[in-house]
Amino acid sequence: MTIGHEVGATITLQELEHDPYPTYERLREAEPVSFVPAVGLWLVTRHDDVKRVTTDPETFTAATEPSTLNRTMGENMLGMEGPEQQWIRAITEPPFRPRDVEARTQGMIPRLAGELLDGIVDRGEADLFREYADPMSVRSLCFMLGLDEVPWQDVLRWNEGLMPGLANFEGDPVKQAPADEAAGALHAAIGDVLDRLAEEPDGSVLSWMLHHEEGGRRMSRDQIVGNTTLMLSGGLQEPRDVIALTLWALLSDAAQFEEVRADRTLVKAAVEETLRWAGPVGTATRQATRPVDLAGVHLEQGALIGAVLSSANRDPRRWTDPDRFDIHRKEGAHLAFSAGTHFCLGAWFGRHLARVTLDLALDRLPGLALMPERPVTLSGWEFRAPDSLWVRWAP
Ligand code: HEM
């Protein structure tokens, strides 16, 4: 099979940012592996091909060259492959297992949700994206990691400061300088917490990484700092987006919203279906380690690939009526957390946080509805999120 790149050549960044799903449909049908000059990547859009790219690290490595991730954050698990990545996963996974997450957050998550809802409940309307989902996401992760003594506004600011460095593929020193400054401030703050934890271990992820021994050795300080920076960058905003997207999806469908409101065991299914239908992380970036054929297309060694998770999650070859949001769908696992060796470390924590946060909002905000005069706008393709979630309720 020979496939051209006619569709890929016409795609604009603007259309991807605005709404990538119609473009993904065209690509899946006509050019499932397509070089898209607008983004400088080979986009892979069919489910089975995305699965193959994410589960064959010897051929499709996450340790890309150059790695803006490693340069900006320091060495971390998403910028490497092989035994060292597996060793870091073996150390970092235990504190993110369900029982450990519940034990660490059981007092904190409901208490914070209660405080935030107390602050808005009498008002009868609010932007739940800014006033509820965002602080729930940022403050819960800082608490999980053990960074709750650092002002969370600073953590957010430093994290945002890293972004230009992550997008600095051309290695421009002017673009890199502010990112390095933000990374320096964040790394110093993490270092101070580590100094304290060396003397006073606690139940946080940072404390676990500092004291846990695996295969006869411990993580170095640099490894802890680099990987904590990755966890912040990967986890500060995604649970926020999942919370807001789930509410938006439900509130846009009165019948399914009413079902979930009346039967809270369905919150779990609503979060999962939102992750499939509108997951906030669009792509996983990989690089071909050797010449390889994928869906009839020849890729050279070094080809940079965007495995489009959100397209795989709407592929009609895999899902029935894929564009329909259906909380009763029973078709197995989606790819919103990727697959293989880099499957999201914080998946269970993110899900748990979203479920509890949503459940408590439904308890406290009766008659919840979107405000048509302040509509929700989604944008982005690598990361896709709403800009607000204005709702009203009966105070
Ligand atoms: C709940 C919403 C979240 C979504 C949709 C999400 C999505 C993802 C995806 C798609 C990947 C794989 C990227 C790839 O294969 O290239 C990933 C990796 C990762 N995520 Fe998440 N994430 C979420 C929450 C979190 C949270 C709360 C944390 C906090 C610890 C986190 C930490 C990480 C880390 C450390 C990795 C890299 C794992 C590795 O390389 O082995 N994520 N995430």
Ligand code: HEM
Contents of the next structure:
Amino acid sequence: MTIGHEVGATITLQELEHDPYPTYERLREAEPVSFVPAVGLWLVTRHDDVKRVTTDPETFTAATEPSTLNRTMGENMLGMEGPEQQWIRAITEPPFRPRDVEARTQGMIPRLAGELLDGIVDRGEADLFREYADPMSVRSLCFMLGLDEVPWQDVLRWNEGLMPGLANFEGDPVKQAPADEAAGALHAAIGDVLDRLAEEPDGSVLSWMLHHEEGGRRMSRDQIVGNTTLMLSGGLQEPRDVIALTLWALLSDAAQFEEVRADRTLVKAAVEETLRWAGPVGTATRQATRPVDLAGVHLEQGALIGAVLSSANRDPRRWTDPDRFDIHRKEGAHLAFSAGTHFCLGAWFGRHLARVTLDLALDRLPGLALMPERPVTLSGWEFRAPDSLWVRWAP
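The block above covers the form predicted in complex with protoporphyrin IX containing FE (HEM); next, return the form predicted alone.
We keep it simple here and write out only the one chain, dropping partners and molecules.
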């Protein structure tokens, strides 16, 4: 059976950026594997097909050509496959294990959250996206990586500059130019820190990557810079957006918000449901290594594929009433952090950061509520996030 691509041909980048979920629903039902000219990808939208694509690297490789990841960040493990990817993963994974994260941070995350809340608590209103989630994410990760000597505002600005390039599947040079400029500045800053760490090793992730040997060799400078850029991109954007999206989802549902406020063990469930329902990272990009049939569609060798994680996480074949946000959902693991050999390296760190940050905000901001006169709007399909989160509380 061969399925047509009439729906894919009509999809625009604008509708994906505005709200991709209605489009994903149409694709899941009519064209679960569909070529979308607007983004130059075959979008795969059903859960089981996405799971297959992300867990079969021999058929669907992450070492794509072209690669928005490698083009924007430099060569990195998310844009690689095979023994070299596994070797880099073996070096970079240990510092992100729970015990190692706790040893490195030593209470830094709650301290930082407390400092940020101290700065706004008496005002009674704030944009928690820009004044809380943003600095929590960037400052925590910079400390973890060993970039805390670099002004966090610069790191945040460079990271925001990278985002259009990472989502530039259509190869638009106008979108790529600021991403390349941001990458150049960030790479230079990382290089300066590496120069210091060469003589003064510390307990940071950067120091570990620079000095650790695996299989009798160390990572090159270029490998460290490219993979640090990857860690910054994912580690800043996803936890920040999960914090903001979870607060927005809860504050939009008074009953569930009160449940979580009263029972903090539900914070974990709220974070996980947000990752499923409104995951900040939309796709995992792969390329067919050989001719293959997927969901009744024949893909030629070299076909570029967007395995749509956010669509898989709302597939009614996998989830009950999937468009509903439900903190009591007990239907197993989502795909927000992808799957297989490219499962997100910082998943535990991101989850931990989001939970602590949310829990302390609920403690310190009584009567927390959205400001209807400053409504939240979301955008993006590859990276989906609110533009702000204006709230008020009883100071």
